[in-house]
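Read the single chain below, which is given as structure tokens and is the form predicted on its own.
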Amino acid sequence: MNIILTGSTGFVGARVLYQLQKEGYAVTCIPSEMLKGDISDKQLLSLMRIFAEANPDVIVHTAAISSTVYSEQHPDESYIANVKLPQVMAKLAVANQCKLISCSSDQVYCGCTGIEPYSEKEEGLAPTNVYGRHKLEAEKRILDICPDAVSLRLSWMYDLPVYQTKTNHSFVLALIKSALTGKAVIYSVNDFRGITYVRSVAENISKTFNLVGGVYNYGSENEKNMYATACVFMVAMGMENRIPELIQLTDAQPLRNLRMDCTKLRGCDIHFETTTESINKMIADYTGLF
């Protein structure tokens, strides 16, 4: 099976690149250059020769701008990576016959007002924040012009600097610093989200080729806030006699759910760890730097 991938030298892409060469598939990465600004009749033929040579049977898609504050900061560029960038690559899915797999975000939820998760059945979204907004828009377009495609609301994500490879700003990181330097991070009680393990999102991702189209809450699932999860990697890391020391417990902050229901994922038989396990899990993967 023929892949083409985009944002393979990102966060998730190099995962998902690392991933799916390690399955066996033949994996055609877009250079990131070509995929920057609004993309001209110049830089579509170039794509279209690429897509014409590598004969693609699924499109994996993740290059984005990604970050809420740049976007929020950016408008006008993250209009263009987070919504036009992906209706080229819809376009280009029909024109040669192959899935497209489209990252999408929980950030879609922000502005919701219930407690319990959401389901992809959610009604009424109306996300608060332009990266949001714009992840919500794609999805619709995607849909629009290609029916068949698969659109991934992914959560919050972590990993290890790994050597070479791209990394985010993540709560693992940050409580790590907190470690290091003695400074003490703040996290709410009223602050409820998954977040998951980067590297099950890319083990994960070739059991998404099948998927019916439409839209999927893809990721670990959470029950715990923001201040408990933190708690959790304390101990999962052997501080937990540090855990008045490095982390502030506020309920000032205002309620924030972002966690997603992954029933219909479960249903199609693709598996996440709770944010709890997964935190066990990614310990374990580099168990000899602990």
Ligand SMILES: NC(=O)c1ccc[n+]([C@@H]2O[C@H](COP(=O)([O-])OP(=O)(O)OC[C@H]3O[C@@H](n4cnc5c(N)ncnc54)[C@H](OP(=O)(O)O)[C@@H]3O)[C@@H](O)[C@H]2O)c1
Second form
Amino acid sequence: MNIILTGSTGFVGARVLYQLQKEGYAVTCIPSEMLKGDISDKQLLSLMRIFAEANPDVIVHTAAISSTVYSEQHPDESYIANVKLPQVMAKLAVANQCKLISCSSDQVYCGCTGIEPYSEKEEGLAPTNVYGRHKLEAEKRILDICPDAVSLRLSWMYDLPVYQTKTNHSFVLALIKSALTGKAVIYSVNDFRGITYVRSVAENISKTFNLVGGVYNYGSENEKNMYATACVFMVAMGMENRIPELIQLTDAQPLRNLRMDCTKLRGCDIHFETTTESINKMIADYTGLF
Ligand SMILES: NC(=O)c1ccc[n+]([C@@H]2O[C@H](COP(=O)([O-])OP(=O)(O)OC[C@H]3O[C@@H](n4cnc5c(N)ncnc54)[C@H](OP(=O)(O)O)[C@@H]3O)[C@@H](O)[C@H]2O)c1
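Given the form predicted on its own, state the structure of the form predicted in complex with the named molecule.
All chains and molecules follow, beginning with the one already shown.
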């Protein structure tokens, strides 16, 4: 089976590439330079040539501007990367009669005021940040072009730094930095979100190739608030005695709930550990270090 992968130099894409090759897929990576900026006719022709050669069965589209902060500051760039580029991928999927798996985000729920985890509702979503709005618009536009396409709503992810592989800002790195510097980090008891070990995201990706077109919440569920989640990591690292020194609890911030209900995904036999379980999975992966 032939796969086209975008964003293979990224935090998620690099791990997806490793995983798909391990599973025996023939993966063609599109260099990021070919995807940056408003896609010109010349760029499109080059892409069409690569697609014709690769003869893909599936496109896994991870390339994006992934920073909410950068998107907020550069909305035009975000629109090009996070709305227009996915549409190009959807058109290429139709032209090449292949499946499109595209990365969306739990930020589409940003601004929702519910207290329970959200199922894949689309009505009434009005993300309060640029990135979330663009991801939501991309989901809709992709499906208009290619009803068989799949958008995965990914949650915040983490891993330990891996040599020559992109690492993203995560709560795990913040806590390790805090342990090294002795400078405390503040976590809110009113902040709720799933956080996912990126290895599990990559390990499940080939199972998404069989999903019916649509939008799916895709990641670890988490009953705990961010303060409690940070404490889980400290305990798993054997640093529970440093919790009072390194983690400050606040209840001053308003409620934020980005938690996703992954029942739909489970119904398709795709399973994630809870965030607590995934923290222990990651630490087990790096046991040589501890
Ligand atoms: N990381 C998370 O916690 C998280 C959470 C929810 C959703 N997501 C989504 O998951 C997907 C993968 O995220 P990630 O963390 O792997 O992102 P990342 O580490 O920032 O990697 C982004 C990839 O896209 C490329 N890229 C950067 N700017 C681009 C642009 N303007 N146009 C086209 N390509 C561009 C990068 O190429 P260069 O290396 O050449 O810059 C890199 O290959 C994205 O859709 C992101 O929005 C991520």
